[in-house]
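Next up: just one chain, as structure tokens, the form predicted alone.
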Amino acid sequence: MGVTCVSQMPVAEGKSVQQTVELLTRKLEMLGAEKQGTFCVDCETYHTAASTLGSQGQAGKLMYVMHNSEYPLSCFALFENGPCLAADTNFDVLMVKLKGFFQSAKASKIETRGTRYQYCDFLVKVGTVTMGPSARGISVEVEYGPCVVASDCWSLLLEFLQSFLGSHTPGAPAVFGNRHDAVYSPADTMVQYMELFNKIRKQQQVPVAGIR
């Protein structure tokens, strides 16, 4: 794999989501993009478990078990600002073993489906993010292949990125600056996505009393 930038697409004005990215599409097979398939990222939640905190008000840590079909023989655990563990696809088994320690939070489960693209050196993932059964969101995925350091590329990613989203280009990932150097890894791009996804959920949270 190459190196790797995951952003959300705002959705168009007037428009809904699957309109939207069906815009976006259209303006990659304009360029002369080329559908290669499908692709899916899931995410859910779990949280320490009540009886594993004490009594001294300890606040509980949030671990997210997240599955990409790029890497179909694998699972991420990641937890915020933490540690990104890859096994093998046994481990969703163990979060079972471990719902002592780890209980999977209710309703936590979003994932981002849609179509795969090839242009060039380029791979695009625009995503439909969903929650149940609603659409939250636009996931776009660019992953430029022939380079394996996010320093020595971000420029022409960047380039790439503003020929289709415009004014919604995004600015360089986190991971980016914390990697520096550093050779790019899967984990890069699960990270990424669990912070687009936080980020998504976050902007469906309503007051309960602004609820009609």
Contents of the next structure:
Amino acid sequence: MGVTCVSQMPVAEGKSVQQTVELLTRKLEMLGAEKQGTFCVDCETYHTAASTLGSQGQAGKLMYVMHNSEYPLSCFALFENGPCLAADTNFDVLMVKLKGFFQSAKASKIETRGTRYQYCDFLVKVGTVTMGPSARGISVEVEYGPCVVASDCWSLLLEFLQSFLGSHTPGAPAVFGNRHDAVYSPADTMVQYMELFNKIRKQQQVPVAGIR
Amino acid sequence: MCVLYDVLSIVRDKKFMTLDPVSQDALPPKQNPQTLQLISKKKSLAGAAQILLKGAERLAKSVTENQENKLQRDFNSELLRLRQHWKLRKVGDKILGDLSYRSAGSLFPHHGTFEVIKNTDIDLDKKIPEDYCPLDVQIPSDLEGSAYIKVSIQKQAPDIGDLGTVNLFKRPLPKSKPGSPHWQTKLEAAQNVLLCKEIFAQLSREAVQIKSQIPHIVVKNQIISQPFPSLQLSISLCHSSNDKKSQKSATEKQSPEDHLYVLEHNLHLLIREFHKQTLSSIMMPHPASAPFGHKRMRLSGPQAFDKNEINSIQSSEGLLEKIIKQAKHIFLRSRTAATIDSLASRIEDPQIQAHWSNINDVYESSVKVLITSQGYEQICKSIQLQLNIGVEQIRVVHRDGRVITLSHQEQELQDFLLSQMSQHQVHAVQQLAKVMGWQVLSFSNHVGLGPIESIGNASAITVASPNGDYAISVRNGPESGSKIMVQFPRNQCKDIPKSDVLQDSKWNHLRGPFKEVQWNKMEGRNFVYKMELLMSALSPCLL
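Could the form predicted together with its partner chain be shown next, to go alongside the form predicted alone?
Starting with the chain above, the whole complex follows.
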């Protein structure tokens, strides 16, 4: 598990999402990256049922349950600013049993699918973020395998991102700021994806039932 | 008798019983009491003796009865013996047993149940036969007879029409322990048949599922695969039932020599290992909510393992792949040994020695090959090769540190050894020169001059005598053999044209032209010996 940076690539002007993705992948292939299959990251939202809320009437917390094809046997559950849990795939079955406490927000399933490229030590994943039938944006994930400490390799990652994203290079992700010298874990990647999905949801400003 | 003893001991205590003499009349005359006492004593002794004799008779009768009963075995006692070896259970009014490996971890779907029946077909009037057993077992019809798995390697592929017709030789039944009842041998044979069937089912399932470069052929009771291009490995299940018909037709011409017993044994071991894995401690105990599997696989979810890590936990090699790898290794090893041996017997100078390591793996063996000259082993030991024979390749580590990888072709190994032998000769001259005091002027392992060799390269060396008068130049190639030339000083050559350039006579002491030595006419039993003689002939004696 190496240090990963997840960012969004804005759609080029006058082009569709698909064309932008194609542009990016062509750039990567010219760079010399090797196509290695597909990937998929998806996210479902649950919110705490009203019955469990205290008499203070506090707002229900949102819980996200995510899957990543890079870790096929795991399931991640996280709260917005809270802890992130990495669990077995049986967690999905558990959520069904906890229907009374956590209710699925309808039509909130968001996912990104795309191709996976390997370029020496870098793993680049370019995916189309879709919510339902419509494509909402482009996600770019770059992982640098050999390093597990974020602060050590951020500059290298930045340089690599600049080489093919150009001016759309993002800044350092928030998770890096929190724990500089701690070992990077897959849960941090999922937090980044969650933030990306939330940003994309807000961008389109489509009212989704269940969101606060 | 015991009652009497008890009464007497109680009376002695005088707590519960006392002896009270009966009141008597006047005593009879004095001489009678003695005879009376004698008579009374005799009577009482006779009474006690009677009781003892009666008891002894009864004991003797019961002992003889027991001995008679031993020969006539009871059904229940036989059933008890059976239960000590096999699992039995009562279903309705039938007694069924289990001879499968399911309780040992097997997942084969065969039921493997046998039935225990009472043997009631004896005639009570006739004499009971020696090996009569009141118990008989009935095994499932498809497990009758005996079976074994035959693994063999053939050089050339047989015709397609011959597939599926494996000549099986009736292996003599393994001798059962003397004294073990006939049902034990029957059940053990049936269990062996079941195990062989399971092995073959597993192998054929894998042969069909696993994709490999050259597909495996599964025909009836035989699996054929090609580990190497010109080689064929066939694994067949040979099941011979105990019918009278098949026994008559079992005249076998095919020798059992190509049956690799080692691989058959390994197949049995592998399937038992597979059984153990399903019951091993890394599987059980496990949390009630976790799926069945390896302990590390259960952790792969919570610890977010990626695909590489998951693959490293799961051993993806099946039984068939393992056995093919083992067969490849065995074949490669025997062929390497044959190559080295053929070279050793063909070529006498230099000599090739092979020291095989006793400890080896199923997939790897090693041998140390030394190339020496007879009589000069201490001096000329620069060519020592360590061959690591793997599954498909041979890795050679030279003494000077070079690592060379050879493929499974035997020609490659042979060519390599021949080139090493030729290099050895030149190395030997170098070492000899050191010992004899000759100076090495030039030395090259791979000369670029002269005719091109098809195997390897020629090597050459030039040495000069201690006083500088003579020089010997040797060129040795694997194919072209050895060529030795000697350089003489100018004043010893008759046919040198006189020249005006050389005024001084001291120049005549320098070395001049070369002359070839007729090596085959040289005395000496091997190259190094001949070279030593030549060197000693050319260095003048100081005396």
